[in-house]
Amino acid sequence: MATITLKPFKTPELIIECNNITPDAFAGKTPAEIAELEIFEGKVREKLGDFFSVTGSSGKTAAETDILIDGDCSRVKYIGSKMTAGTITVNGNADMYVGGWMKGGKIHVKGNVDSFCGIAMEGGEIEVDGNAGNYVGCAYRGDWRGMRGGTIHIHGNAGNDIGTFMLGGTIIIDKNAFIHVSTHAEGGTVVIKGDVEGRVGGQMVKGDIYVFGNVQYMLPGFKEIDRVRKEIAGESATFRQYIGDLGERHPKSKGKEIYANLYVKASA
């Protein structure tokens, strides 16, 4: 694997938009022409050279390319966008839309980061050492289609909206997330390892929702059905199972009726 290295040394008057900070666009340039990849600051189009010095190689295609951000991103979005194969390790926070749409390869984020994470994500992997902002693993605003697959783990806390309109995939929280998990889901597996306030898997259809802690608030949607013992995210537990969301239609499947399923750790 081939790694070329961006190291931060102008901070952004605004935010700057860097969807081309990606395994894909870099894949086969030198590093003078990854420093002419266009960027936005606002409305203005600037150049990636004009923030980063770029130095190393690119392999000659994405997945035989790493890309190392050394130093801090919390004024650059869209790190990872839409990216197929490859890595990105940003040593330091990251702004909004951290491998949004991305479809294959792997971003580990050091430190923390802001909303929108692994919007719409199709594949591959997102790990962030840190905390995250809301929105993770969500639809695009107006949207029905939320994360479809691959794996997001955040090691620290997470905001609200979390899997929002959810389809495959899944996310792990392995501290506490607030409120509105899942909801509208039609797929995938949220596991939170700490708790949760409240609205978890309101309107969901489909899917699985695991919560190690506890959860403040219960939604009237969800009837509790069974003890099971599960083992999730290399963690097993006895489960108390509830069904629901019981106030939406739901999918059949041989004549019976699925439901998804909020799995909320026993107390001993």
Contents of the next structure:
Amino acid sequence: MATITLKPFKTPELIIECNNITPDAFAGKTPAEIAELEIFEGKVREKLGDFFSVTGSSGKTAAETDILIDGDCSRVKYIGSKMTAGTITVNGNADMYVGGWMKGGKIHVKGNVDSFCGIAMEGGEIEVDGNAGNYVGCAYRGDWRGMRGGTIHIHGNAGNDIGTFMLGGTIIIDKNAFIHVSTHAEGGTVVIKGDVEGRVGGQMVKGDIYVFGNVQYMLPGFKEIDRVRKEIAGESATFRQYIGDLGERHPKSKGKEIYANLYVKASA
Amino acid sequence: MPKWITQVGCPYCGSSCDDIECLVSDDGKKILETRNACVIGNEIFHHVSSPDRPKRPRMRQPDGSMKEVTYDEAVDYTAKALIKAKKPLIYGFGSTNCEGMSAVARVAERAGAVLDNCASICHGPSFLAIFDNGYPSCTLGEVKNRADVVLFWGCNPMHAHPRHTSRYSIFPRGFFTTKGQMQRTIISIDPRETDTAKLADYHFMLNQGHDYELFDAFRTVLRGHDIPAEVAGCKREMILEAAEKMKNARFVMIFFGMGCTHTDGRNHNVDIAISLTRDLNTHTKASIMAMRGHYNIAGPGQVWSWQFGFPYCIDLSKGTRAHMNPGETSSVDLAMRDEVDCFVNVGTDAGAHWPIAAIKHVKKHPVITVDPNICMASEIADLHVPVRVVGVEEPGVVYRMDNVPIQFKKVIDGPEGVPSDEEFFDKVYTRMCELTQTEPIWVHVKEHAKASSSLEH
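Please supply the coordinates for the form predicted together with the partner chain, as a counterpart to the form predicted alone shown previously.
Full assembly next; the chain just shown is listed first.
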């Protein structure tokens, strides 16, 4: 595997939009060619080399290309968006749209990410060591087809709107989340190892949610039906199983209505 | 002899009343009296004749004072600031006509700006919900003639839309609602006992910020499932009773306001309200409507959706590829994240309505306010450009809260030499094209359209 190292040396005045920081765009290019790639600061076209020093070498294909961003990207949007293969490692924070519309490969952000991380993701893996903003693995505005595949693992906290309109894939939040988990979801799995304030599974049709901590405000459309033992995200526990959202439409299979499942860890 | 002018449109709230009558002085320059307008609307008609009103642009000087400049200088300053900025933000449009909005949109496209309107801090979340879930709405005329159960969710028209209840929603006698208020069941959902709540048959004093749970409870009940004994601080029995009332109604109307769109969950509160409306339609007829705040705040949604495909938060910095994603391209978020380097405030008062921290961020860069009046935004601006008051001194098309277009009239002449929003921004557009040596295509298009419409007549 060949590695390209980007080192930020200039903080942009506004925020830069770097749709080109992907293994797909870097593959088969020399560092000099990569430094020429187009980025935007507002309406101004600039070059990647205006903000980052580029060293190392890229692979022939995206799958053979690793990108290491050695520094803070708090003011860099769209890192790894629409990537299909290869890896990106960010030694610092990243701004919005990390791994948005991503189809494959792996992104590892060692700091925090801002909102819209993994928006409309289809495959691949995102790992964030710090916290995430709002809209982790959500759908784009107005799209009823949200995250379809892949895994997002946030080791810290996340904000609101996690997995909105989710159809597939897995989102794991190691700490707490705020409100609106899997709203409108029709599939997929969300695991929250900490607490959630509320609105878990609102308007949810199908899919699973696991909460290891406390759900402060339970939605009235969820009904407890059972206690089950489950193993998820490397942990085994006894959960109270709820079905819902009873206020929402639900498809039928073999004459029986299919509901979404919410598993809340039972206190010992 | 002073003259009464009838069927005048009121440039205040989203009800956009079009039955105002104004008594105009002999010289056609002053409004002496109004009929039918609410207390706030009345004030707007009289306010235009205020002697304190600014009549020339004022530019901030190095010592911090404001100095009068000519309109040409103001046009030049605005054009240059917009060209120089990497990502200008043009925001406002609560109080102007569609012609003005269209002119500003042409400037925004030329400037590669972000174009946003007050919906961003108001009913913007409703748009997001509408994108996600549709908008089963109707006109206010249908509400007047048909609605027999009316819900006011997180809104207080008695204060914010003073004539809404008497013209459309509670009191009027309509075609199928001949008994007026006697025939209507009013449900108010508000954590406070507002003046609208006092008029209601049912008042759900829910816990603040728990609207989503209460909507979910109504939906769950409508599908025949049980709910907990208390939801969001409201008793199950009361929820069951109100749900039964809605099911048995002939026409249920849900009006929602800031209580839904600007508490936790925002667009999701409206989203589930739309789902509830859809559910109700399996039992009876039901419809939903946003209580839009200003007389033409539905206008930018209409005009810009036609021009760019999006109603608000439109990032035009990439030329023809318009991008919209509130949270990123919404005004306050852009300001808070230091993502804009020029701010143009048109026909609204960002100084009064925005968080002070956001204003502090935009103040690092040129701030231009285009507004007829002295307001907080004009006082913090580097350039204040007064314009004519739409609906009083300037005619134009406005969209009422139910997206019905209404042609507003001119009642009196504006102060001499003061342009309309449209005239001012067309000049800015032309000046920008001069400075960048590009073809002012939209000016040609407008002239061509004018010429062909005069031929038709």
